[in-house]
Structure formats: structure tokens, C-alpha cells
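To begin, one chain is listed below as C-alpha cells, in the form predicted on its own.
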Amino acid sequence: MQSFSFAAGERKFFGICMIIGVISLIITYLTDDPLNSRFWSNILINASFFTGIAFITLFLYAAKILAYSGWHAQFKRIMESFYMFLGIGLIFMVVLGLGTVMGFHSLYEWNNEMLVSEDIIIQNKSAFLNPMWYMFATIVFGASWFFVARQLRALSLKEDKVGDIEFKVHKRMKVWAAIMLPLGGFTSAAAIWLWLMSLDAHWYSTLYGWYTGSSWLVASVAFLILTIIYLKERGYYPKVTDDHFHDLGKYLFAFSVFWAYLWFSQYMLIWYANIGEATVYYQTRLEYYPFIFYANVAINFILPFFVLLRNDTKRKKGTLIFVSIFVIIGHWLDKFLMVVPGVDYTTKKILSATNPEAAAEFSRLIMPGFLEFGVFIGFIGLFGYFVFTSLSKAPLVASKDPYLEESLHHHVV
């Protein structure tokens, strides 16, 4: 059984990334506005992004189990390492939840009594938009995902020890996978509404949960491709072939198209209806953030669509690396566009009412700066360090997986 060795150079690299992230957060906090809106929005952008990647990897893993999928069996340990990051990501989300309860951040307009008292629309939504629901969704829903993740991971490791000729362990995995799909499908929507959509409290979209989940899925596949290619270059996964990369490339291509379909559907329906409380979301982003708005579509749809449209490009590691890096950055920018406009709007309103001088000096964060990218690098370091540590704790290939032979002989016609 091949075991992964977490090299000292890799530990150093991820450690430096985390240090860059911590320094960026400290500088952000020291140079921020009185409400520390930039500091907390940076945490929300990255915590929701990487927690979402962990969640959607678990969802995809469960779907593959129920679909009798076997082609991924060789590298399923990487997927397990991704989804076990849920434990770390949810800690950050709980901290943000505590901030809504204790009031040490002002990210959400619905959590400010002064603003709510003057806004009948938010008052009518207060049964759902309140700190207790936020904490419930984060802790209870998040804990349920993590519990299922631990069960699937434990059963996968048990399969390595006892073998699974009669599919006994795998049948138990199917039970947990069957629980995860409806559990994750319904509860993740509520969590997404609270964590992200409620930043623009007057606005809502019935496609928002699907849209956010598809964004997480594309980023997850991109990280999976990069991790496999890196490990293969280090001499691991010798039997992962171009056929496996071809299918991973198809996933990256297909879900990028699915994301674009949801992006267009959400925008088109709101544009066509032309309802004030709905169009304000796009009007703000088109007026103040036009470059990121259009770059979002170019990076996350046009680039992967035209590069990966040909069959042979899905087999070229250099091309896959190029596209994967760009779509990870692109979907992180998408989270920036989902978070920052709402936070800046709320910050401006609070400062205008409580600190006019600070409000006059406050300016929108139109583009992510060095500090935003620094925090992003820090979270990449944390995510990478956790994933590589997890990989080093178990055999890199699940040698007793009943579908391993299918993966070893995977061939794309």
C-alpha cells in the first residue's frame, strides 16, 4: 500500500502561505474602518468558500457511492481529505455566527437593531433572518454534515483493514450516502441563504443556493485536478491515467457550463421581471463593480468552455493546470462579488447614522487588493496543510475498495 509522506518543503510552503494570511488579516484589522468591515468580509469570503468546497466534495462523494461509480476509487482519499476540512471551516463559520449574537461584527443589515427598526421589509423577514437561526444553521446543519463525513471516512478506512468482498462495509457507506444527499441538499440551501444571500437583506433569489453550490463544485474539481497532478509528479498515483484526467476535465467543463447556465438564468429572470427590490442586487454590482462582474463570466465560463471544448485538451496536464488555477481564482472573485457589495452598503448606512465623519471617509472596496489576496493565500495554505496531513494518515490508495479494479482499468472511449 502506497503511503504519502508530507515533505518538510511542503510543510514550509503551506506554513508561509498561512503566515501571509495572518499578516494580511492583522494589517487589514489595523487599517480598517471603525466597524472592521473589510476584516470580517475577508474572513466570510474565504471561510464560506473553503467550507463550501469541503461540503460539496462530501456531497459529490456521496453521490458517487450511490451511483455505483468506480472510476474515482484510486484517488478517493483526496476527496475524503477535502471533505474532512469541514471541521476547520465550520469553526470559522461559528465564529462569524457568534459575531451576529454578540455583535462584534456588522456584516448583516438584519442584525442591526437601528437599521431594522426603520425597515419594514427586514422586519417581515426577522423570523428567519436573526442570530439564533444563523447559529442553528451553522452549528446543527454543519455538525450533521461533519458527522456524516466522519462516518464515511471511518468506514472507508475500515474497508482497508477488513476487506469488502461481500460489500458489507460498502453497503453501510451507501446508507450514509443516502442520508447525506437529501440532508445536504435541503440544509445547505438554508445555510447559504443565511451566510451569503442575507448580506443583501432586501433581495432574494430562488436560484441562489444552486448557483453557490455549483460554484463550490467547480472549485472543488479544480483543486482535485491540481492535487492529483502534483502528487503524480511526486511519483504517487502511477496508475492514474490520461483517461482519469479526461473525465476530471469533463467534470470541470460540464459544471462550468452548469454554473454559467445558473448565472444567466438568475440574471435574465431578474432583468426581465424588473422588480425594484430584485434588480438592486445587479444594479449595484454593475454600477460599482463592472470589471469583476464581467470578468466573472469570462474566467468562469468563457475560458473553461473554449479551452476544454476539445477532447484532447482534457488530457493535457498543462492545460488542466492552467484552467484549474484560473477557475479557482474566478470563483473566489465570485464570492468577493457576492459578499463585499452588501457588506459595504450596510457599513455605509451604519456609519452614516452613528459616525458621519467616518462615513464621509468610507469608500467602497471596488476591487480585491493585496490584503484580500493575502488572506486568500492564507486559507489556501490552511486548506493544503490540512489535506496533506490527512493524506499522510492513511494509505493513499484504498486497496480494498470493491470498485478499485474498475478504476485501475478505467478507459474512456
Contents of the next structure:
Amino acid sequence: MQSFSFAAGERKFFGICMIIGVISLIITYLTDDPLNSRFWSNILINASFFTGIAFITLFLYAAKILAYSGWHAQFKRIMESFYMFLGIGLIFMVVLGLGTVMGFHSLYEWNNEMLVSEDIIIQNKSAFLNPMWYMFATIVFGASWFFVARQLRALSLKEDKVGDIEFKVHKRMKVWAAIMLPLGGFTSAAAIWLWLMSLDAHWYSTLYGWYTGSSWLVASVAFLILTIIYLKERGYYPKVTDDHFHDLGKYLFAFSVFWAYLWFSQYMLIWYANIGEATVYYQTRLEYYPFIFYANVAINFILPFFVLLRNDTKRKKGTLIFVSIFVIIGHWLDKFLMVVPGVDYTTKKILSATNPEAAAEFSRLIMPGFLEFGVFIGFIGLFGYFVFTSLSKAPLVASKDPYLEESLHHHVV
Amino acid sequence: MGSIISPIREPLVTGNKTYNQITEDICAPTERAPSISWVIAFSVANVLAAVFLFTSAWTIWQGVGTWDLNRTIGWGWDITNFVWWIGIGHAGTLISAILLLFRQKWRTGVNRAAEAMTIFAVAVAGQFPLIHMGRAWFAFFVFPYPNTRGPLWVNFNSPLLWDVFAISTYATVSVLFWYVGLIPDLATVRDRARGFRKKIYGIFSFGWTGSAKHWQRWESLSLILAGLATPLVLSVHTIVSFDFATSVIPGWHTTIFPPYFVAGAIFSGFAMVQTLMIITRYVLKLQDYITIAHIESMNKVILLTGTMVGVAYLTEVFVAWYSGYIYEQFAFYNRAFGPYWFAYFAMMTCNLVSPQIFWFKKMRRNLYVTFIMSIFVNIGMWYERFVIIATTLARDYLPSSWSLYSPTWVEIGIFIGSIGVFFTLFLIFVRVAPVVAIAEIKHILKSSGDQYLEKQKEYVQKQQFSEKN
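Return the structure block for the form predicted together with the partner chain; the form predicted on its own was the one displayed.
To see the whole picture, the full complex is given below, headed by that same chain.
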């Protein structure tokens, strides 16, 4: 079977992306406020986004194994490369965790002794909102996901060598997949609360975890579509047809609608009940970030809904590329909107107490600037470099997958 | 659909069936005199349905005061039953619509009966808000239209009104879906019948001839209806959850309610499908069409949705603590340790703990275990609604208005009776229409019939695992 060669041009491209990212980070650091809030929030936005994409790809991969899903068998190696990125993404999250322990960033209000000492609500939450839990969730939960990811990847590669018609290896993969679903389902919620929801330390929403997961899921499918189209353009995957793209397009469409459903459920219920403690979250975002707030819905729901509703747009590479790029940016903006308002609020509060001069100078970051996009491009470079490297290390097609023949003869309609 | 099937898949039609045998096997129950077990079951169901009629009539005649509702507990068993039945009515459309879009072939064995079950469950569910109105003859007031009652309009801001729209839309699309699916099969029955029977089935099969054009239109209509029904599966229970979640009652106002209610609905719907299918396949001798593989697939859905509901339960409890909001914290403390602790306990054991038995393949494939589990889940999901409704309302913000609620004989009668109505309808259905979709089973025979899967295995062996690889 074909194996992928990571071309020099591609290395260069991803390398340049990464350099752009590093330069953007350096500039951010140098021009930042005394707490370096912009620098650290940029890392958090991207690290959680790409770790999340890797995690949800693993979750989807496990779900597909258990659901007897066959049509994706040809390109499952790409999904494997995505979820192996957990190893890199989690390093960033651990660094952020170390930051909460050692105090080299102040992203989280609950991690600032001065603010907590005068805030009874956060004190009540301190059994959960503390650096130890942050580290525990990031390291133990993260490591457990990465462990399962490695097992599944190793078995998948092993199947290439020893697979037979009894599908023994695949049956062992099923065991790990079955472990992954409840493991990921329960632990991801805690990780999401700590990483993201706790930025707005007072605020809470039970739906937040599933909402964030669905956002990652859309981004994951969009990256998958872009990667397959690119590899196909390079001459790989000759047997991936319009029918496969049709199904991938359906995923992109359906998960976008699902994301919108969760977005609406959360927003509508909070708006309707009109309880100050809950509405403050949206109040801040609507007041200071109206553009991103509406762009989020427009890009992530209205655009994919109307473009992909038709049959043929799901089968054309042009429209798929168009929608995929937009929703990746859209869901990244969604993460920006989740992270930045809380961080700005905390930063301003700390600065006004400790450094009034800097507080007077401090201004809200209401739109992602060049530096934000620069860091985002850097992370795309890192992710792409990693994915292509791991693709080049194994055959592109899992030749002994039980569903391979189904996937090679896949027909929709 | 791909014509190549992985040998890792189990056959979905067993017993080396031919097309003719499929027609014979599935049409037979509608063509012979009812068996004695059917007659007994039908009589019992009828008696219970009579109980329903009597207790509902009693309620309407005497007033809702015959129930134990009081100043704080405005909703009791009636709305519990309503949500329970609506939830049960979710599996049918999920199986027929979402699984059709996902090209899940195992749906063909159970979709027809599940859709029928959906319609009957929704019909039964619809009775409860009607009875609860007290003056049921004014039920048409819920529809918004320019009227002579002064400038009196329905409250468009109320989720209860959204419910009216959501449920009636859902019922309409479900009926259409079910009936459109039935047409080719009714025509099959018609072609085998004689005399008056032929006339009746002729009318109901809309002159179906089985021409290529008919099939083509039938296929595209099914797909369009599936596309329409899919958001409806989510919307109906989402809006039912809004009935609670839009209010500022601790324990009700929580954002996870919409997806969690949908997961719970699918959970309970599949449990009811299991209850019905295990009996039906045995009584009508349909074991070759509703195989253990079908049962196992449904048990997996039950395990998945049960665990999702479990994640939601634990999320709610955690966030109640995390919120630091004492009323929310009390609401959950009260659920677990208050006067209705047994309901909370039943809900947790039946919905979260007991389905975990389905991690074991042996259990998933055991009919007795499955049957008992399906009853457990039905009980658990009823208690879930009871926990949400009654325990919350019984412990209001104001301790001075705290009270307790226990159902009167009228309320119990309505609930037990509603089960009778449901079974009466279902038992009539199994007599008059093919319980398994004949046309759709024939459609998958060449790809999922046991005799054909053997050939598939040879092909895959040759293509993928021969020496040349």
C-alpha cells in the first residue's frame, strides 16, 4: 500500500507557519501588560483548541469502531494522526497547569489569593478550583486519553502486519474504544470546566462541557476534510470518492447544526430565565464583543447550514474547502470569545489592585489582532507538521482493516 | 449502499430466506385468526383502556380536584405521564429517520413496529395535557387564531404553547413516515387477499403497483421525511425540557436539560421497543427478522444513552454544588435525601447503574436480561420525571408552602389505563399490518442475509487477505 512522503515544500510551509507563531508570541510577550495576560491567553486559546480537536477525534474514532462504521476505513490513519497530537497539546496544557501552581501567569481569578480572599463565592468553590485539581485533571485525565490513543494507534499498526479474516486485532481495538467512550465522556467535562469555564469563575452552565465538545467536533471534521482533499490532490487516496466527501460533508453539516442547537439551548435558557448571575456571561460578550458574538453564529451555523444543505455542495471539493476553512476560523473565534473576556476581567481587577498605572493603560482586547492570528497560524503549523510526520510513519491505508473493502466500494444514495 | 459487506458484521436476516418466504412469514400474522394469547392480551388491554376512559371521564365530570394537586404542586402524575409517554415516542422516529440517514441496516427489522409504537405513545401522551385542562372541551383554545373571545391570544412566550406546535408537528411527520413506509407492504397484503379484504387493503395502499416510478418516488419521499423528522426528534423533547428549564425553579433551570432530555427520551424509547419486540418476535415467530443482533444493537443504544443521562445527572449535581447557589444545592440535597428519596434512588439505580450490565456481551444477547432491563428502564425513566416534577415542587422557596403529594385513585387509574390504551392500539396494529417492513427486509437480504454473507466472506478473504497482499 501507498506510503506518504512528507515533501520538503510542506515542511517549509509548516515551518514558516511555526516561525510566524513564535515571532507573534515573542512580540506579544514584549508588548504585553505586566501580567502577560495576552500572551498566556493566546496559548490557552490555541492549546485547548488543538488538544480538544485531538481529544474529540479520538472520541469519534472510538465511537466509530463501536458503531461498526466502515466507510471511513480508508482514511482512518488521518484520524489517528490527529488524535496522537494529544501528546503535544497536553504539554502546553501542563505548562499552563504549572503556571497555576507556580504563579507565572494569572489567567484564572480563582488562582489569585488576593482576589479569592475577598470573594466568598470563589472560596466556596476552592475545593475544585485550585491548582492541584487543575494539574490532576490535565495530567491524569490527559494521560489516560493519551494512553488509550497510543493503544489504539499501536493496535491499528499491528493489524497491518498480522491482521486476518478473524479480525482478532480489531476486536482488541473494540475493548479500548469501549473504555474510551465513558472515560472521555466523564473526564472531558471536568477538564473543560477547569481549563475554560473557570475563567469566568463565578459563572456556571451545565451544558458548557457538551457545547465545547461539539465545537471541537466540528473543527475536527473540518480539518479532516481539508487534509483528505489536500492528500488527494497530491495523488494519494485514489479510492476516496465523492461519496466519501458526501458523508464527510454530512458530518460537517450535522455537527454544525448540533453545535448550533447546543449554542441556542444554552443562550436561550439563560436569556429566558434572566437571572443576573447567569446572564452576566452573555451581557459582557454582547456589550464588548458584539462582532465576534454574532460572527460566531453566522460563521458556524448560518454559513455551513445554507451552503451544505444542498446535495451537490457536499460532493464538491470547492464548497467543502470553503466551508471547512470558515468553520475552523469560526470555532477558533468561539474559543477566543470563551477565553478573552474572563481573562481581561481578571487582569484588570488584579492590575487595579496592584499596579494602578498599568490598570489605567490596560485596554480590553475586543478583537483578535494580527498577533492572535499569528499564534493561531503557528499552532496550525505545529499541528500540520505533527500530523504529516505521523502520516509518513505508517502506511496511508490500513490494509487489513475489517471494513476496508466496504470503504473502497462506498456508495451513498 | 455499498454492495460489499464486511464479514465482521452479523447477518440481519437468518434462516436462509428467499424473497417468497419473507412475504409469507411476515404477512402470515395478518391472515390467520388471532391466537388465544392475543385474545387474552387484547382483553386485558381493553379492560385497562376502559379504566382510562372511566377515570378521565371522572376527572372531567368532577374536576381536577379529584387529583391530589395543591397550591404548590400544580403538576403531578399527569405531567409525569405526559413526559414519560412523549419520551417513549422518540425511539420510533429515531430508528426510522436518523438511522436511515446513517444507513444502519439493522433498523429494517424493527423500524415499522417502533414507528407504530411512537405514534401510539404520542397519541397517549397528548391525552394528559387535555385532561389536565379540566374543561377539555375548550382544548381548541390552545390554537392561535383570531377569535371572538375578545383580544385573547395564546401566550407565544410560553414553552407550553411551543409544546403544542412541536408535538403536533412531530405527530404529523411520524404518522406520514410510518404510513408512507406501510404503503408497499399494504399492497403486498392486498395482492394476497381476496374479496372484501382485498378492497379494504386496496383503498389503504393508494393503488400501489410497484412500478419503478413508484419506488423512485417512495425512496425520495422517505429520504425527505427522514430529513424533516431528524430535527424533530431533537426538537420535541427539547421543547418539553423547556417547559421546566425556562422557569426559575431550582432543579429545573439548568442549561443541560435540552440534550439530556433528548438522550433520556431515546433511552426510554428503546427500552419500550425492547419490551414490545421481545414479545412480538416470539409470539409472531419473527426471530429470523428481529435477531439477537438487533436486540444487541438496541441494548448498546440503551447503554450509551443511559450513560449519557448519567453524565447529565452527575453534571447537574456537581454544578449545583459548584454554583454556590444555596437553593440549587438544597434542591439536589432534597432529591436525594428528602421525602421522595426513594424516587431519586429508583431513578439512579434503574437509569444509570443497572444499564451498565450491558457492558457484557453475554448480557446484551440474553433475552431474559434484556426484557427485565427494559422494564427497569421504563420504571427508572418514569421516576426521573417524577423526581424532576414532584420533588421540586414539593419543596418551594418558601418553607411555609411546602407540602407533599401522593396520587389519588383517579390519577393512578389514568396512568394504568393509559398503558391499556397503548397496548390496545399496538395489538390492533399487529393484527392488521405487517409488523416488519417487508420491502425493506427484501432490500437488505442480498447484503445482510446469512447465506449471502458467506459469499461476502470469501470475497473479502480473496481481496484483502490472500497471499498477494
